[in-house]
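A single chain comes next, written as structure tokens; it is the form predicted on its own.
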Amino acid sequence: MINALSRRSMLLAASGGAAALTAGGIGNAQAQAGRPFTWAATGGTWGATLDRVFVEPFARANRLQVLHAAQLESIATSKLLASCGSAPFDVTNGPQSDADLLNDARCLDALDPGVVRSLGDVYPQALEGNFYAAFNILLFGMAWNTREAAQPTSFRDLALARYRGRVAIPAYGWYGMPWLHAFNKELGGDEDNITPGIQAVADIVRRNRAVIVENADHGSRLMESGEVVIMPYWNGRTARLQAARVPAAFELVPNTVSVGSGFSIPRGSPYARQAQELVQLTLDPARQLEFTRWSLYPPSNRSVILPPELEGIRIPPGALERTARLDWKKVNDHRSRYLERWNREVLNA
């Protein structure tokens, strides 16, 4: 019976401190919010392995009944600007771009250091703030064919004539939006100058025909398929494509974009301590490293000894410096009118 209600069942087991169960064999807090700990995510093997690495331990440890509210990192955000102060989910989770965004509005609580003790142990660009910490490091730089394209050295490198018709950029919906701003600070522009940027990124889709990619699976079929052999891409996503044996490599150029996967806390949660407790065991080295050998994606603690085949996804000493320095609060500010600009000089160039 206790194995047939699964991940969204009652789980029966305290943590240090925790409240007396209730007859009914629910914590206080639980009885108190009159709902499940409910945690946003998108679905999916992403949702499932948090599930399993993260949440599971979490919810036992502290006798708790979760709710997983899959659905994409933009609607939950949708909802929790909507929801302000009485959020319907008690963690959320996201790249730094959207936790940015809550915390502006105020929607979002600030990590407890007093509950969140690794945040220490975690590269500088992995913090957003004092209400951000991602659990690993995603980078979006280039990924490349290493049969018929030459290593990158710049996004630059998307306008090369040899590359005509073999390349692709980001949908400004899915990646693209975090992607041109950093290209455009690479030429000379700043958040609130995105010119530089739209106008060499609408010269790589007129001159070289590039390929406009929708989201990720779209990114590997297309390396696969070797339609495209360099694009913009994730470091995870190219070493899945390396164990595929497909020839591809990932190339950490200056402005790589660094994005993380974390959970952010929404203000009003009736479980405000154990969302702060959920974080912390994201930090968990043993914990990082089993969802790295998943993901693909190195950690965010630097404390995690990765095993020799992992060794290729390591982050060298320093690199993280070459990544794009972004002001998040300025790239939501022009998020729609930057679109307009997309859609209207890029998509018809």
Contents of the next structure:
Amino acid sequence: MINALSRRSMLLAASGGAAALTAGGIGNAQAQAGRPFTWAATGGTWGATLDRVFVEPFARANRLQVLHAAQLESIATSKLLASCGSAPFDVTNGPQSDADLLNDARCLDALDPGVVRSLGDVYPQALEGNFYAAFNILLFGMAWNTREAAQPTSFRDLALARYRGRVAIPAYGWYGMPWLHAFNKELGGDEDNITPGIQAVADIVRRNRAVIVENADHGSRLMESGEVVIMPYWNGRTARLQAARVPAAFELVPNTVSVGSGFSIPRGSPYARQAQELVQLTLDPARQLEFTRWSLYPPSNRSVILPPELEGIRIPPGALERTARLDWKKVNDHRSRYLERWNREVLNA
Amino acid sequence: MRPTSISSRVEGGAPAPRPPRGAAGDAPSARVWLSGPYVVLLLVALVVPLAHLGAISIFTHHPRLMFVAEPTLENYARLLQPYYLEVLVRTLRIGLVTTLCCMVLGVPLAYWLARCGPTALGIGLFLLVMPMMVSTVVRAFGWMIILGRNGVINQISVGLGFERWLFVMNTETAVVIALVQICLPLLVLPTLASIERIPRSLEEAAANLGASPVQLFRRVILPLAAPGIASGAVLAFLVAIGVVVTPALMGGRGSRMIGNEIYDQLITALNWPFASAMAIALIAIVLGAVIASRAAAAAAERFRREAARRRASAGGA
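Rather than the form predicted on its own that you just supplied, could I have the structure of the form predicted together with the partner chain?
Now the complete complex, all chains and molecules, led by this one.
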């Protein structure tokens, strides 16, 4: 009955509610932020596993409401650039290149070693400045069909005539951009001179009728169906193909691209402290091992001891040193121009 | 025979009577107030963002800040490169072919729907509109299952002892097929509404005067339904030239449309000024198409009136 509510009882109810919210742990930050703790990451099984392994335990420990802003990493990056300093997300999951771009635009907070205590345990290749720490190692080398192709020694094997019509290359907007730079380095180019790489990739497309892989699932389907027998692809994804009894193997060829997947913290987040804690949780050995069991990507924390069944995905000693050294700053500087050349010269080849 | 609207035929009701002119709601001040919220929405949701887009399109790209407010025409000059002109021509070609296919399939369908009974109309409209409730991604995947190299058609062919013969996926033809399915309802609905307004007595009179079905359709139905067909065609064309997902999933590397280029520059390259310039160019094309269609409709109407006037004066003489 509305008439039975007095001003006093309303005030009492409101203050009681506020007290309950605070005591219940929804907390000051949440009330001040006016929105739940928001984490941006791609959706699908990747996002669901990030949620299960990292975000849910973090939310429970911090008594936070969390919201998954599911979107492609590149879309989250462009949104963060467009709203630098008042980001719609509190952490964003992505590769080094995007984190580097955001950091250059002063859109990221530095990691606080006082909270992110495991930085020293992480492979140096999984770190980027003081603003990014990947929780696993993603290697973009060569995947090959063990029945129909020979063990590759280089990305140049994509041009071999015997693979005509059965090769694939990544789309520029997927991981084609870093792969192009890595392949270009093998051919004598560098970040400022992409011509050798572009010409070689155009040649592969023209002569060997390479399929353009739009995303990781697309790549897996091509390998499963046997439509493609050799292509640049992920170590973890290839391991999952093997687990599904697809005759596939991964080769860490020279200039394999080494990236990671990690969370970075946009500047101006109302949950700055909690975001640091989430990053620390992603570097926790037990959590990383759990994620690795699902993704089959090696953990970035060197102290993680892989169980016998995961021995096959261990990074061989010295392997990371053979991966391509990319200057992400320059790679980002040339994004637009090289995309145009890719579209014009590779896709029109 | 009194013409009835789609809704009245489906629901069995009578057409709503027009309010008398000069009523309170017809006063100019009331009309201004009634259109006020829409004008505000138009300003906030269309004019201001478009102005912003136009401003960004003449700013200079910066790899890390996306753009800096230094005016340049380089973004528009870049559009004149052969590659982008080729993409533009391809986009317009796909849009035109899609629209023509929609007209060939859609006008007879609209005529049939306009002249069928209420039950058939209800079912027909449901079947026509239902695919619009499914996302374009899902529809594209459906086509991939049907048209793919290992798709249903080729599997049936192999099952019957023949070779695989359908290799249409990853081509411009596949893009057009998927776009026709997306755009067909957009052409059929206005055409249907237009044909419904044509009194059946005109068709009966033409038939009594010896017109064959083809002559009846060409000389009576088509001219009178032309405004609806034109509206539908413009809608179908505009949707067809602005798509992103369909060419990405159905087209090959050589079937990229301007929407794909805008998406890539915006999301992959983070070159917002160039993406904005492309978007402005696309909007200019869209506006041009709308203006051209209105001019064509006005010219056709003038021609029709002139012909009617000549016939009337010839009859009088």
